[in-house]
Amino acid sequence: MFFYARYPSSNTLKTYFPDVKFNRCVTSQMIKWFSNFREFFYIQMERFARQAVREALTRDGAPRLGRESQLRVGRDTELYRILNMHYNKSNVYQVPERFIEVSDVALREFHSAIWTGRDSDPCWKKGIYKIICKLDSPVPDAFRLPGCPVG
């Protein structure tokens, strides 16, 4: 569910896990393990910008050209290896187009910050998550279903 909503609300997580007795305390922890689901997409992504920054520079400082044009999410890259076996350990889900896009999005945004020095400031992530807020997608009816995996 992950790959389509990075910010599901109480409501979705309601519809989508009809099996569960929600409660006061059990839906706090379903929207913690979406939190704590973010907080591994939002580090991989800084992981992932940092190390293209150090790569952009030369020893003397200078920026190498072309380089941000490589900083890409694509199914054969390590960052979407790394996703992929996170968030679908057993391979069973096709990864969505549009989360790469969003993955794509967040690691550009990311990247940005970095090389500009926005992230001095220490509410530097605030924007970005803004932004991937937006670009939720709808889940998939076939996520309601019992026994799915959706292909």
Second form
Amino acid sequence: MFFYARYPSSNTLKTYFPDVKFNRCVTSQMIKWFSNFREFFYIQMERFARQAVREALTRDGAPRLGRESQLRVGRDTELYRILNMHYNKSNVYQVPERFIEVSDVALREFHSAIWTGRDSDPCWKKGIYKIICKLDSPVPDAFRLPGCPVG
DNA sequence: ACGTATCCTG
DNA sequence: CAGGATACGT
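May I ask for the structure of the form predicted together with the DNA now, the form predicted alone having been displayed?
So here's everything in the complex, that chain up top.
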């Protein structure tokens, strides 16, 4: 489900667990759980963005023909592999193209912020979050169906 | 104030 | 992942 929506409302989220009785505690637990997904996502983005910056600084003008980490999240990248392993452990879902695009935006956004030194601002990530949260897409109804290990 | 988000930790 | 502390938006 994270492949489609990074910032689902709690109401939206609830509709995907029709069999659960939601009190305040369970609700916040669910929100927390999804929030952890976001954290993992952003941590990876930052990590790979920083790595790309380091490599750019290291290579020092020399033409780079080889395998440097690019600023993209194609299906052939390590970053993609990590994300898919985390959100799609059993590999039963096809990762939507949209998610790749959103990840791409996030990765570039992190890279640009780091590259330009914007990351010295204690709140530098908030602008990125604001961008990403507007890129949610509708979650397919298929996720509501049988036993669906949403993560 | 309240619900939610993020940070930090284990 | 969960728990706790803290920050944020309304």
